[in-house]
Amino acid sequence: MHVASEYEGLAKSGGLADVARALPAALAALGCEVRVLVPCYGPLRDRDFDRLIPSLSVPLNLTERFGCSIRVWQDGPVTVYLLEHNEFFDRPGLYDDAHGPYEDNPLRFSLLTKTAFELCKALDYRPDILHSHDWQTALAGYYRNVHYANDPFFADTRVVFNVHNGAYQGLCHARWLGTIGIDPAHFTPEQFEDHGEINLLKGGVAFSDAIVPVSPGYASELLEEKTSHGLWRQFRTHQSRLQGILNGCDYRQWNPETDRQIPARYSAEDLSGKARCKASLQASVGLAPEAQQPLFGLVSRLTDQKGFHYLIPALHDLLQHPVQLVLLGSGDPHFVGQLRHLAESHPGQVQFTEGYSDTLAHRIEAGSDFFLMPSLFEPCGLNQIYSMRYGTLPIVRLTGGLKDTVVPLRADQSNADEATGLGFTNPVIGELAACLESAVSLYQGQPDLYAQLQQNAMAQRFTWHRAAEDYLALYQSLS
């Protein structure tokens, strides 16, 4: 049984919808029985998926019970429940709205970790394994550990946690301890106390009995102290129960070969669709069709982490190369101002979209002979597996998930046969600029290594078959 906030084709606000959707299918194509439970959140109602559980509830703490009924989907082999509890999830955003975030979202979301326990046993289900996301979800592992202690339902589940990214930790003020059912007596600061606050993450951590990152390079970087969002002490406690296993990537939707949202299909073996895919990526945002100038796109959260407080002043640097960039992603205004002035400063070489298009993501992939992907930090990331998929170098950070992936040109060139994209190791301008130059000389002075590192990177794949076989593994030696 996962347990997940979201889960794509149904409610999405980054990867860990992709995550909640991919591996439990791609589990039970390895023979696993697997159900979802998600909030069914408001403009789901409207989806008329039929009501399984009219009323269920849930006692949250010693004190109170909620009501709520179950409304269930079948998503292939997976069967998805969708926990309805108007009061909570009929909201105008998944967290948050213009205002900021929800000041209960401690009670949304422990509210759907516990439904998972109590709608295991209504089913009469009983999971050997209840699989949790985030810090939506973390209490899963506190929950069986202390509310279940005692209850032979659950006396062979195990709970796995996944981290997706963990500088989001579920902070709340310490008066939600009794409403979402934490004993005082666990909040200290082995537990959940966090600096007078309740941090739902580090408690995930110490109550689970696996704990997942998404690489396993931010698993590496969740034990040092400048890497790990302020954890390392509680990561390194828990070491022995920490596991990071890549992310995989749905080659269904992210395939140069049957993608029908670009206006060209393509191969490694017959690159003129990608050709046909700069073009027209060039025509379509208004930039001058100029085959021998390299593109760089980039598709992105416009957030800190994403690098952007560097990048911007780098492709700044860039600009005075004849070279051309498509930019498409949304978030922090600051950033977005910053890059509607470098657009607004170099027309016909500059083309930015605020927000996020699918269709055009999908063409800036294609189109693109670059991607950057400068992450301060970046527990897997999949922009810089579907590049590789499309031919389009990824430019990365070598950090967490895209050091994991991304296999760097050295600086002598030795490693040709097997480099996959362009990397620097210091988030800083220097470094990146330097990168960003050597990225132009390549493509206009050395266009056989340049194809030689795109055939070696379109060759890569990231299953999420292998993805879900290591998950397996992990499954059965907790068992």
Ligand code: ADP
The other form holds:
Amino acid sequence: MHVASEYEGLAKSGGLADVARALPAALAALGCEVRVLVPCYGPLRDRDFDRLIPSLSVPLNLTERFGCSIRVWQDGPVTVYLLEHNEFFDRPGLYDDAHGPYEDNPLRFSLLTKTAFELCKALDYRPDILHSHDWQTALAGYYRNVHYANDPFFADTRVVFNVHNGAYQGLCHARWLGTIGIDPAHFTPEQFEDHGEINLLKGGVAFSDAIVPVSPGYASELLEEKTSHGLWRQFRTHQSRLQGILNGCDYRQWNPETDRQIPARYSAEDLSGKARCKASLQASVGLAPEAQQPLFGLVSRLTDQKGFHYLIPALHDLLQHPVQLVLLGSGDPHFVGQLRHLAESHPGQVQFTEGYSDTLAHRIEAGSDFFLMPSLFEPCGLNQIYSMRYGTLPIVRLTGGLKDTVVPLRADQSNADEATGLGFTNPVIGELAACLESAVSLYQGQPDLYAQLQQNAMAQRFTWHRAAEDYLALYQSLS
Ligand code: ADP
Ligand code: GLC
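Same protein, the form predicted in complex with adenosine-5'-diphosphate this time rather than the form predicted alone?
Let us now look at the entire complex, which starts with that chain.
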């Protein structure tokens, strides 16, 4: 039983949604019976999902119960339950609106997490594993170990906690303790307490049977002071239950040979379609039809995590060269303003779309020559994996999952037979600018080497099948 706040095709803000859909499907393909619980956000209420349980009463704390209903959707072999509680989930955003994060987020997502247990009981479905994702559902381990400690129904249920992004910790005021059902006895520095506030992620680490960051590289980083988002002591304390598992890529959706969202399909053997995708992308976003200039793409949440504070100055330098940029993203208004300015000051050379568009994301992956991903930290990262499959060389900062998936071309080019992209180490303008310059020289001065790297990248496979086998082995080790 997975419980998650996002699910690709239903509600998505980033890669969590991709994983929450693809991993259950891959586990099902290995023979597991997998079900998923997600919130029924406002727009989903109009979809044609059957109402399975019209009324489910969920006890969240010692005194309060919340009335919910459950809808159901069969997504291939995976049964998806949708938690309806309109007061909490019928809102303009998943986690926030123009005024910032919803103040009652701890309550909203605790209800989701607790409902996973009550739903299992209502359905008489005893999961071997309750698999939670990020701070939103981090309380699963606590509920299992405290609220249901003496409930024989969950005697054999183990809790696996995926850490997709340790920077989001579900920090909230201690006054929420009673409401979300945390006994004050557990409000300690070893469990939920963090500088006087509740830290849901920290408690999730303390109470889960397994803690799974989404790449081995990120798992190591969480144990180090500088790269652990402040939680290295907690991760080290529970290190014996920590194991990184690299995400996979859903190649049913991200494959240039079959992708219906791009104007022409192509393969490693015949890249003529990629040239058509580039021309079509340039035309559709209003860039000059320059086939010979390298086109740099970016699709991203606009947050500090993704390195915009040093990427944007480095792009100003890059634009001295004959290159083009196509950028898609939404998020921090500060970065939106800076990217708008970049585009307005380089008409015909830079195009920025503010917003969220799956189709444009696919077209950028297919139509670009390089993909920009200079993240400050990256638990796994999916876009660099998509890029490789589309023969679009990723330019990455070598951190977390980026380091685990991209083989950077060495300065002496001695690893041309295995390199799949370009990389640099420190998140500073100088190193990134040098890396971008080397991308331009590679593209314009060494087309054979560029083509070789493109072939290397397109041959990579990061399958969900492999990841699901790792998860299944972990599940079995817990039983
Ligand atoms: P993160 O989860 O940190 O945002 P990932 O690389 O793991 O980073 O996953 C990002 C996912 O969200 C990808 O599927 C990417 O295509 C998608 N995405 C991010 N921003 C946008 C956007 N503005 N429009 C369309 N898709 C986006
Ligand atoms: C998070 C991370 C990203 C990861 C995704 C899916 O959003 O920022 O690196 O790929 O989750 O696990």
